[in-house]
Structure formats: structure tokens, C-alpha cells
Amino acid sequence: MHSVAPVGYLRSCFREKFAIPRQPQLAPAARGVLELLPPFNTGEAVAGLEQVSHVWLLFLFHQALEDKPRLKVRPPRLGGNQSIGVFASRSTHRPNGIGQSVVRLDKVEAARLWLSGIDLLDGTPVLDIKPYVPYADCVADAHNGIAEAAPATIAVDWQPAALEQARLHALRLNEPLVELIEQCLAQDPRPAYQVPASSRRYGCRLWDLDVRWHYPQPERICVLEVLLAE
């Protein structure tokens, strides 16, 4: 059997799994750079890719690999308490740990691809890159009874000091940080079955920052702090 090896590794804004959008394109401000490995980093392998707006990434869920395959999973879309077959879901618990995402291609260089709308963890091994082909990949009459539409979002508010912190770090990073935080938190990263107390704080790592928030109301988020990670 032919062995599989990465063609590159992703440098992503997502430094931990918590708060990564559950599908690509839900957070357009989520950006990263795919660093290509030899022999794919000379420019030959990406020749012509500048004509493409989006690409498919085939990658490895390197932090969710399991020795024993799961036959059933509990998708967040179904509240986290209803099981369906693994092949009826996009769970990270795949039999061979393989994932796929369609992402926006913002810039092409010989040894790297600049991407946005990503949903991949920093350090993700990418196994292959394929151009998105609209006439073949967009099926007009396709349907999915489990996930027919994008998930509902939750309102995101800011403490004034936290918003100022985010704006200053956005300038330092040259990244759309305020938009990234709002887009990620609007997907409501908490477990679907959990109703948190307003006193409980949540946090995630975006770029080199710790973002902290709470739920002053069950269906509303307030961002409390955006601080350099320790």
C-alpha cells in the first residue's frame, strides 16, 4: 500500500480546537498560511492556481486520531445527545482521521498559499490540495436533512475595554481580529447540551491571544478580555 505524506503544514489563527467553526466559511476572517514542503515548494506544483478562488484541502485530524474507529457519533447540530452513523456526519472522529474543507485562496506564492475562511487547527498536516470547480462541486438540487442550513448564531457583545484590546492587537497582527472573534463566538463554541451560569468564564486561543467571554444570558455572549497568551 502506498504511504501518505503531507504536502505542507498549516499556520492557522486557531491555536486550540475550542472555538474553531464547525464548518469552513462560517468565519471568513479566519486566516492562515499553508507552508508547502519539498518538492512542492518550488512553484511548479501551484502553477496556474492563481486562477482559482477556492481550493479543497484534504488534511489529517492530527489531534483526534483514535486506535478504535467510532461507528456512531453525536453531532453538535443534533444537540450533542443524539447519535448517528459516522458516515452521516462530518465529525472529526474519522476512521482514518481524514478531513476536507473548501477554503478561500487569497494569494499564491511558490512555497505557500494564503487562505481564509478556514476551520483547521494550527499545525494541521495537509495531504492534498485540489481546485474548487463550481460547475462540478456545487450541486443545485443537493439536500441534507440533518444540516439543511447554516446553524443559527448567537449575539456577541463587548466590554469596552475588551474591544479596545482587540483593536490594538488587530493593528499589531495586521489581522481582522474583531471580526474573527465575533464570527467564531457567534457560532457558540460551548457544548450544545450545556447551559452555562453567567459567572462561568470561557476562553480560547486565537493567534497569540487569549480571548475570554461569558454568557450574561443563555443566548448572548459578552467578550471580557483579549490578552497576550502567557
The other form holds:
Amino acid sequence: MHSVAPVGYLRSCFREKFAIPRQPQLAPAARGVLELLPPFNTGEAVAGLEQVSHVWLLFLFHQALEDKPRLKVRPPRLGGNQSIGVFASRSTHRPNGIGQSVVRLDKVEAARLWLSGIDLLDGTPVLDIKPYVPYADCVADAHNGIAEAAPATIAVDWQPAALEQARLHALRLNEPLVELIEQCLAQDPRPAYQVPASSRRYGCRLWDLDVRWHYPQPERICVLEVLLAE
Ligand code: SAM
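Moving on from the form predicted alone, please list the structure of the form predicted together with ligand SAM.
Every component of the complex follows; first up is the chain already shown.
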């Protein structure tokens, strides 16, 4: 069988799986750079792509690869306690570990694609890039009874000091960090079955930062601090 090899690797704001949105487009401020590998990094392979607003990325779930294929999965959307067929889900546990995401293409360089609205981990190997073709890829009467609409969001508040920290790091990184944190946490990253005590602290890594929050109420997040990761 013909083997596949990455055309590049993604440098992403997401340095761990926790708090990555479940699909692309849910956090428009989630940005990354796809670094193309030889022979795709001379400009030839991306010629024309500057006329395209979005691309499909086909990639490897490199941190979820498994030897034994699963036939059933338990999607978080169904509360993690109902199983459906792997081919009825967008779970990361797949026979060949292949993911696909439509992401915004912000800038094209010979060896780099600047992307946003991503749902991919830092270091993800990208197997192929294809232009989004609206007339073919957007199906007006499509429906999906398992995932009919985007997941509900929850409110995100800030401790004033945490907001100030985020604003300063945003300037340093030149990234829309406040928006990124709000968009990711509004997706409510905690596992569906967990009703957190307000004293319980949660955290995730975005860029080079540790973001910490708690739930003062079950459906409300308060960001506590945004600090350089050690
Ligand atoms: N849009 C893609 C798809 O439908 O194939 C991915 C959907 S999957 C449900 C999204 C989750 O994959 C993210 O929340 C993150 O936890 C996980 N993820 C992203 N990149 C990954 C990687 N390289 N390896 C393992 N898991 C990854």
C-alpha cells in the first residue's frame, strides 16, 4: 500500500488537549502556523492559495493513535455515557487516526500558512491541504441528528488582575489572547459528567501560558490568572 507522509507540522496556540474546542471555527481567535516541509516549502505548492479564504486540513491525531481499532466511541456531546459507531462520530479515536478541519487561511507564505479557527494541537502532522469549495462543501439541506447545532456556551468572567495579565501577554505575543481564552472557556472544557465544587481550580496551557479558572456557579467560569508556564 502507498504510504502517507506529512506535508508539514502545525505550530498551534494549543499546547495540550484540554480546552481545545471540539471543532474548528468555535474559537476564531485560535491561531497557528503550518510550517511546510520540503519539497512543499518553495512557494510552488501554494501558488493560487491566496485566492482562497478557508482550507481543509487532513491531519494525524498524533496524540491519540491506538493499535486496536475501536468500533464504538462515547462522544462528549452525548455526555460521555452513550456510545455510537466510530463512523457516526468525529472522535479522535479513528481506524487510521485521520482528522479533518476547515480553518481560515489568513496569510500565505512560500513555506508557511497562517491559520485561525483551528482545533489542532501544537505539533500536529498535516497530511494534506485542500481549498474549501463553498458550492460543493457547504450543503444547504444537510442535517445531523447527533450534532445538530454548535455546543451551548457558558459565561466567562474575569478577575480584574487576570484580565490585566491577559492583556499584557496579548501585547507580548501579538495574539488576540483575551478573545482566545473567552472563546475556549465558553465551550466549557470540563468533562460533561463533572459538576465542579467552586473551590476546584482548572487550568490549561495556551501558547506559553498557564490559564487558571474556577466555576463560581455550575454554568459560569471566572478566570483567575494568566501566568507564564514554568
Ligand atoms: N475537526 C476534527 C475532525 O472532525 O476530525 C477534529 C475533531 S476532534 C473531536 C477535536 C479534538 O481533537 C480537540 O478538542 C483536541 O482535544 C483533539 N486533538 C486535536 N489535535 C490533536 C492531535 N494532534 N492528536 C490528538 N488529539 C488532538
